[in-house]
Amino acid sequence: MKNKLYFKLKNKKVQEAAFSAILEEQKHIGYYALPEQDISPILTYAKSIPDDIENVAVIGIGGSSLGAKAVYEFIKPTKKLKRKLYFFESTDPLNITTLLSKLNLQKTHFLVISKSGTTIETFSIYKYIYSLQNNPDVYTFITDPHSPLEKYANEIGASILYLPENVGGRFSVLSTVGLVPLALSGIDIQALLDGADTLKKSFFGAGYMKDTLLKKAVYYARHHGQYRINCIFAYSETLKYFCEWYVQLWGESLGKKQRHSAFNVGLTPIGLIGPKDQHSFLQLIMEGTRNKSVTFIKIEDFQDEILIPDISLPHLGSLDSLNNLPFSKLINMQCDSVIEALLEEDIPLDSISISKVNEGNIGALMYYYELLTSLVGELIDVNTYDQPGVEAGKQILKKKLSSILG
């Protein structure tokens, strides 16, 4: 993975202060250690699921589903997988009914994921599915030790797996939350962790990624008042759900009141897919308010070399320059052209190049963004790991539901 910054920043003092803060933070924030974990218990668990299970359905929301979905949808087009993954992550009745219509309940294993063990969305969906399939053998529950969900799972005799200590939901993709469904689908979770570990060693071992990530984080923090919108422009449909994962990670981590003031701050995430969004959002970036930075992500080797046919069309001879051009080359030419156009407009941007679609590269990319989030959170003086704004809405919903019962 290569990251090219098109903006310049020299402030070693601030960068080293941020690095020192992250070194200290490792002592009590659990996601930093996930790349080095022993996954043998997860692999043993995965082997216990019968071979006749064709589908794995994740019942969870936000951090309980977005990370695994991002990895699965990235890998799926280039690898024949053992099982299909489905994600129940909305209380939309049409979505629930549509997903269930695709499943043979006798050949599906359900993963019910809730850190607290009381997530309303998750258990409203679980209750409905349980009314259709009440065999506890087809459910595995992933939660914190001693949660109400652990007690329930023990009561019905279902399997239980636990989240590691001090790992928040949106930072949990490399924990049991993400690794279990991915392992069951046949994705190489050790390669996923190895990619993240390579990135981690480059950062903490004073390699290439330390300088790159620190410069980028300091730039974002220093200019967050002006460039308050951060866009990822990913040139591959395989990264669509990675963009959704990034939006949660960035938005829920950085939109806060500052720890040492009463100011509300934040950086708004936007996930875009090229070339599709060249024909919509790009206009806003190019000529709209100058409050956006852009990170382009492109894939060097798509492992698919289909060509544009050598066909001349009447009245469209000007398009013959496309003939015999690989689509993989065209999409990256489109990306490079947009980068050049935005540089002429002085838009702050950088580009990330991924060598190919595989587990190691998506693992590295996700760990890169987790580190970047932690660094920016430190620099703009927020608690990166809480979500009081989200909790406020949950409490109001619980009161409304209590009034129905009362």
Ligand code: PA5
Given for the second form:
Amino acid sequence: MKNKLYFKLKNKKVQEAAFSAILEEQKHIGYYALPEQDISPILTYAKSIPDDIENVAVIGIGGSSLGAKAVYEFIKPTKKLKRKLYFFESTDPLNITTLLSKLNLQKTHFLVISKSGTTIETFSIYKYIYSLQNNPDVYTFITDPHSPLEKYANEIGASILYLPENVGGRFSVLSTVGLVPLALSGIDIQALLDGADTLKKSFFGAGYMKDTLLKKAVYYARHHGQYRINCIFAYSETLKYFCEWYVQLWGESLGKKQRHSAFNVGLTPIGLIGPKDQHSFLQLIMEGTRNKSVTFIKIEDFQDEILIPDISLPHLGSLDSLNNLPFSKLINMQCDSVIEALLEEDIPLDSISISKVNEGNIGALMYYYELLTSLVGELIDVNTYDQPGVEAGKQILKKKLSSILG
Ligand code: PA5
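To complete the pair, please output the form predicted in complex with the ligand; the form predicted on its own was given just before.
The complete assembly is shown below, putting the previous chain first.
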């Protein structure tokens, strides 16, 4: 993975202070150690799921589903997978009914994933599915030790797997939360972790990623008053759900009250897909308020060489320059052209190039964004790992629900 920064920043002292803080933090925040974990228990578990199970349905929300979905949707177009994954994330009844209509319940294994073990969305959906399929053998529960869900799973005699210590939901893609569904689908989870580990070693071992990530984090933090919206502009449909994962990671981690002041701060994530969003959001970046930075993500080799055919269309001769061009080349030329246009407007930007679509590259990209989030959180002085702001709405819903019961 290459990352070219088009902005300059020196502040060595601030960079080193952020690096020291992260070195300290990794002693107690669990996600940092995930790339080196031993995955043999997960692989043993995956082998225990019968071969005639064709579908795996994840019931979970937020950090309990977005990471696995991002990796699965990235890899799916280029790899023949063993099983399909489905994600029940919403209380939208149409979505639940539509997803269920695609599943043969006799050939489906359900993964109920909830760190807290009490999330309303997850358990309303689980109750519904359990009313249709109550065989405990087709359920596996992934949760924190001692959660109410662990007790429930024991009660019904279903399998339980645990999250490692101190791994927050949105930082959990490389733990059981993401690895179990991905392993069941046939994705190479060791390669995913190896990709993350290479990135980790480059950052902590004073490699290329240390300098790059520190510069980028300090730039975001220093300019968060002006460039408060951080767009990812990914030139591949395979990265659509990666963008959703990024929006959750960035938004829920960085929108906070500062630890040592009375101020509320935050950086706003936007996920865009090229070339589609060249015909929509790009106008706002080019000529709208100058409050956005952009990170372009490109795939160098799509491993698909379909060409635009050598056909001249009557009255449309001006489009003949497209003839014989591979789509993979066209999409990257589109990306480069937008980069050039934005540079002329002095919009702060950087570009990330991924060599191809594989597990190692998405593992590296996700770990890169986790490190970047931790660094920016440290530099803007927030607690990156909590989410007190989402509690108020939950408490009001609980009151409303108990008033229905009377
Ligand atoms: O990142 C987070 O902590 C949240 O988005 C959670 O993942 C989400 O609220 C789901 O929580 P739980 O896994 O406890 O059901």
